[in-house]
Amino acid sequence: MALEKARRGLYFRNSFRSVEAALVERHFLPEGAGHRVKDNVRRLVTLRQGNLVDRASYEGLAPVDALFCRNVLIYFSDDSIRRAVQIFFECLAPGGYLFLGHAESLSRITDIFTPIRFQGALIYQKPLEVTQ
């Protein structure tokens, strides 16, 4: 269901409640009661179904500049979070960003990412150079 909605790329007023009108106009076209993501933006996005803790689900994706995993890890055990986050780390390009939900924190899980405060949110960045 969520992937189908994302593939349609059609969003309504509530999705834009804190987005500047200029950004909506730049990246979306009005359609009916909503706005559809412009094709030039849609071509930049890959959507696929997978298992967050199964490396096979990520084949052919790396390296990516950003991963969004919002409000999912809160349902995982610490061990499953560690596995998923390690895979995220491996998939991200150096300097890439991991976006989690506001209630999700990696502070007790791992220190492989650099936490960055940004406009009231916490974003995790993969270091530009990884030391092993």
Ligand SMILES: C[S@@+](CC[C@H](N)C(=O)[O-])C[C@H]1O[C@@H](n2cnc3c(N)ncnc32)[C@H](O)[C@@H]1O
The other form holds:
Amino acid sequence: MALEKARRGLYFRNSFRSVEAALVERHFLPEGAGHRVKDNVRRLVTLRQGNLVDRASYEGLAPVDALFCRNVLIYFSDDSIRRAVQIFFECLAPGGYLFLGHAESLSRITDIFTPIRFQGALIYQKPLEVTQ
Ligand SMILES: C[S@@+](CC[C@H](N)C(=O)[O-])C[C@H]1O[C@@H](n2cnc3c(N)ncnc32)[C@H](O)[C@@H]1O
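Other form of same protein, the form predicted together with this ligand, not the form predicted alone:
Everything in the complex follows now, all chains and molecules, and the chain you saw is the first one.
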């Protein structure tokens, strides 16, 4: 199951193809043919199952400074994207950032975030002050 795999924290060469060696050395320990996330990092992580379009799944999480959601919204209908993104917005602290995958533009979905170009990628920021 995906959560068990994530809990093992064991990654192989392909996962590190665009990661600096120094970062791998700092946060991972070699194990067999792969590298395992160091315990001090694992302790910072909570893994749990949830449904992105169900508010109940976010209980106890808000407010967060950053939200990463990659290659998931591309499979959703526009209505479901709108729903998920509205919940992301509510969970983010003012000024917080939403990171999506390359193909996941919100331009036709919503304008509640401020799009920011950063190193060739698009990041979405929740405004510091939200006008209702
Ligand atoms: C293409 S994978 C991307 C996984 C990962 N984010 C990545 O970039 O490698 C899409 C994932 O979205 C999950 N997913 C689909 N609908 C979901 C939903 N409503 N709530 C949470 N996860 C969902 C699927 O189970 C699958 O693991």
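For the two forms, the rigid core is made up of the largest set of C-alpha atoms that agree within 1.5 Å on superposition. These figures come from a predicted structure and were not determined experimentally. Residue numbers count along the first chain shown, from 1.
Superposed on the core, the two forms barely differ at residue 14: its CA moves less than 2 Å between the two forms. Once you line up the core between the two forms, the Cα of residue 23 stays within less than 2 Å of where it was. In a rigid-core overlay of the protein, residue 32 has its C-alpha displaced by under 2 Å between the two forms. CA movement of residue 94 between the two forms equals 2.6 Å, with the two forms superposed on the rigid core.
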